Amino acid sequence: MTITAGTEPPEAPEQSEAERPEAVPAELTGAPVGRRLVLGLLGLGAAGVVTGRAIQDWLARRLSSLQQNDPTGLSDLLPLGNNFRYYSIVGSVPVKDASNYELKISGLVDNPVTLTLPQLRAMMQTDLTLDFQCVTGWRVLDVPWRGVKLADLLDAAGVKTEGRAVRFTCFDDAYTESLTLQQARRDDVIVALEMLGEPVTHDHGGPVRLYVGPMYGYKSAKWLSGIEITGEVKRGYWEGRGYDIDAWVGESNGRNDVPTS
């Protein structure tokens, strides 16, 4: 895990190449994937995030090669390590780009304010690099992250002495999300500008997205639009249907964030 506060937001970088597969080993060359083994695997990959990150790193490999060599197209099910899925709870999300993306502070503080991605994109950036866990079972390993603090946008809108939590909402119209004003704090929960080395992509949540690094991957609402300021946690999309409100981590993901009081 590395952390690197404070530092001046560089030029946009250059688009690279995405990453390449790796080889399919020779003993899986040609030969048929059974239903009973990518059955197996599938348990397996949800057993991952109970026993550890060794099997899930090891997942994370067996599974990418399994791909590759899949003529039932079952593969396609499973929470492969290593590579992002795409999640929406809607049939489409709308656009946005620096031209047309705004994001509202708001709630219970003394100076709401509308900030445009260039000016976020001007502010002090910091640089994460940490596993993203989907709490499905699949995980992607030490992701580079770079954004704002979300805590530095919360000090600049001034939280009023009666906020107790951050509800965050999204373009989407339909996902929301929340933390404690203490969860919001942590030097691991920023408002994403770029991740892998680029600007966030629509896919992937983008222009600008949150991520909380100590907790699954529900909580890094995409698509983010608005941080309001409130007296209580209020129960996002998924915890109102049945997800713990507090998603911690903790030693599944090779961790140990869980508060300890």
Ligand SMILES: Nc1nc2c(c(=O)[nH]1)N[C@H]1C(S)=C(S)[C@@H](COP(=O)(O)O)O[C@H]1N2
Given for the second form:
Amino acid sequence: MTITAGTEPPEAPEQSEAERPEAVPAELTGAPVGRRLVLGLLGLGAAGVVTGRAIQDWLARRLSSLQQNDPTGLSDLLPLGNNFRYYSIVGSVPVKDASNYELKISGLVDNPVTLTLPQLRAMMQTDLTLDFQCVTGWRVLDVPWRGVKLADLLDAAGVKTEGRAVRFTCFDDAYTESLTLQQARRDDVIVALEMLGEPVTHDHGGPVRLYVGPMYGYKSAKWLSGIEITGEVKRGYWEGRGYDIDAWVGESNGRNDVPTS
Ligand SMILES: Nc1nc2c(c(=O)[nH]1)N[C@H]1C(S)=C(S)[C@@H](COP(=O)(O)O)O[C@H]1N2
Ligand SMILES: [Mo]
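Since the one above is the form predicted on its own, can you give the form predicted in complex with the ligand too?
Below, the chain from earlier opens the complete complex, with every other chain and molecule after it.
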């Protein structure tokens, strides 16, 4: 793996020979954090072999310290080969597919519902070709997106009159996002089943991620598992850490990017 981002790999953990764990946990050696990168992060080189609890604890500490320097995290180190960068606030995310994926719609709705991937695929699909812009400055132009309009899902569940906002949760069990109901009903906000002309890959948040066309990338929650209608906007993960709740490209977070739509 070539590291193309401008970030220096972090230095090795400060650990004595005796404390140094013995092998890399299996989930850390698979995608997206490749074995060589993990070893590189550990400063051990390809010959080094390490694993165990201590490594996980160290990586967790390392990730949170990286996130303080660069709010969107470690993943700046990991190009995905299509100009997107891989972002995750956790080290590993379960892999889900048509056999076990579920999207739960709950909260202030008349008909709480849990949808499977085949059910989502059977709904009317909307195609968009729009840019993806991360608030840290990178942008991918003219990305093809395909999926179910969030508005259609909200209508299917029947939002109660006291519903004002939508809260999104993810099966990484960590990330959250939010939109006002009005934002959520826009035509360029979809629950995406495809991006870049193929089913959303695991690294991009598959099998199902949110895509919020007019807003910075942090709104586009990956590994989407829950859509909850709430009475007020609740801050998402990064919004609790300083990002604007309204993430309009070019009009928020002090940036002057050209809006994409
Ligand atoms: N669950 C989850 N969704 C997430 C993130 C994350 O860390 N976890 N990062 C966000 C940010 S800041 C960006 S820019 C995009 C990155 O999408 P990509 O990893 O497909 O490039 O995902 C967004 N959605
Ligand atoms: Mo981002």
